[in-house]
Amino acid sequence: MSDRRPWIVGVTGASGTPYAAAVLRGLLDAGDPVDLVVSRAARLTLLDETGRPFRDGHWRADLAGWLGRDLAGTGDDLRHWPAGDLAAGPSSGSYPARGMVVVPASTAACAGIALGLSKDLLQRAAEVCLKERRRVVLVPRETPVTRGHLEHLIALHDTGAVVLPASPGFYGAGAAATAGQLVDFVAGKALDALGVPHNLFRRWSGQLGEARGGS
């Protein structure tokens, strides 16, 4: 038996594709095993943010393409489950999976994983997860929010989710952040309740607003 457990990353049709990439990196970079989940929609929104394509039968080196690096040494680390795919492996409960962080969140994918619709295999691992009481992190970016999409989050919030919106901080470098740096916060902050190491940012220690002479 494999003591290979995985996080599983699903990634839907949000804008903000580069929150994906960079929870991505970040886990690979801890050397913690990956599932990769990317919905139809969220490859028509990666070709559209990037420029660069996802297709199934080219997914590593469509990959390596979008984060910018070079995957060949992943091996079995890295591993890829067509959306379409319910009889893939995180579909089911007894698949050792630690947990599930769906990056970014789509109002779609959040209704359909509160409501149990288990549309795709996105949907169902995210089921599965909670079920399981694994951790599951779902980062919605869309906004503003009507109330039934405030209503799905309460509930996923109630199953046992974390709901960790794209908000990032400024603190780290104030106006002049730049839009990698703000990526990377979010990402932290995912990959900080998932439990998983990182050096993504500047953790707040009071020592900036000492400095300022603020209280």
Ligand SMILES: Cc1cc2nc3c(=O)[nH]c(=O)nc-3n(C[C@H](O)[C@H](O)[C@H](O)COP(=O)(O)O)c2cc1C
Given for the second form:
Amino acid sequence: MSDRRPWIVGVTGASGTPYAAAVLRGLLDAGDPVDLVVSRAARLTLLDETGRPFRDGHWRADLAGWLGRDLAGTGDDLRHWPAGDLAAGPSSGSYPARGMVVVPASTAACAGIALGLSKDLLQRAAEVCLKERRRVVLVPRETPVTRGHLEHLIALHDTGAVVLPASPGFYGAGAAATAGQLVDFVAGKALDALGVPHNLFRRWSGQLGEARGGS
Ligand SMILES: Cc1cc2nc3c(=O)[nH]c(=O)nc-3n(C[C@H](O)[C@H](O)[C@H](O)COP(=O)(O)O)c2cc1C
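Given the form predicted on its own above, what does the protein look like in the form predicted in complex with this ligand?
Shown next: the complete complex, the earlier chain at its head.
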């Protein structure tokens, strides 16, 4: 029987909402249940990067517009929890979550999760998944970084998280890679880390120059 526990997807206010959209589409395409938490700051980056609002009271319609797909049939396989709701299901270890991906992950969220601040539901849910030894994947986006940023990432790594910087490789699509292909590369690596099948990029075959049509 397949595991029907949801993946928690946390979206923070780091630049990179296209990464979040690609991961969400990938999880929905795989048929996996998703619980979504969007931080307050993420609503600003979403507005800046897509021109779209994200409102708790209209989340399904806003998410459908953002992902560019009809979500009417998703039912309880797609849930949303307000970031300010610290009594929400994912705030407890007894809530049957499968794991969590934070994409993109702000330096603030990485610090908060590393230090156990639980300033909102997103940070609390990540901390809960870590303490319960569930799969946690963080996709930080910042450059350059301070020693403090790096120390938080090391602490997260040592607690069991997969730290997966938003750092696309060009070898799948070549130098003419589109922004969409680079986004899909990062999203695909995040799905790989969760163990979720996808076709977001072409896997390395051992053939140099394949992306340019060489053999
Ligand atoms: C347009 C915009 C872009 C931002 N980009 C980044 C970024 O790439 N990385 C980052 O760590 N913070 C970035 N920030 C700052 C975060 O939004 C800010 O630290 C916020 O407190 C993060 O809160 P959250 O972790 O609760 O979402 C950006 C803010 C704005 C408004």
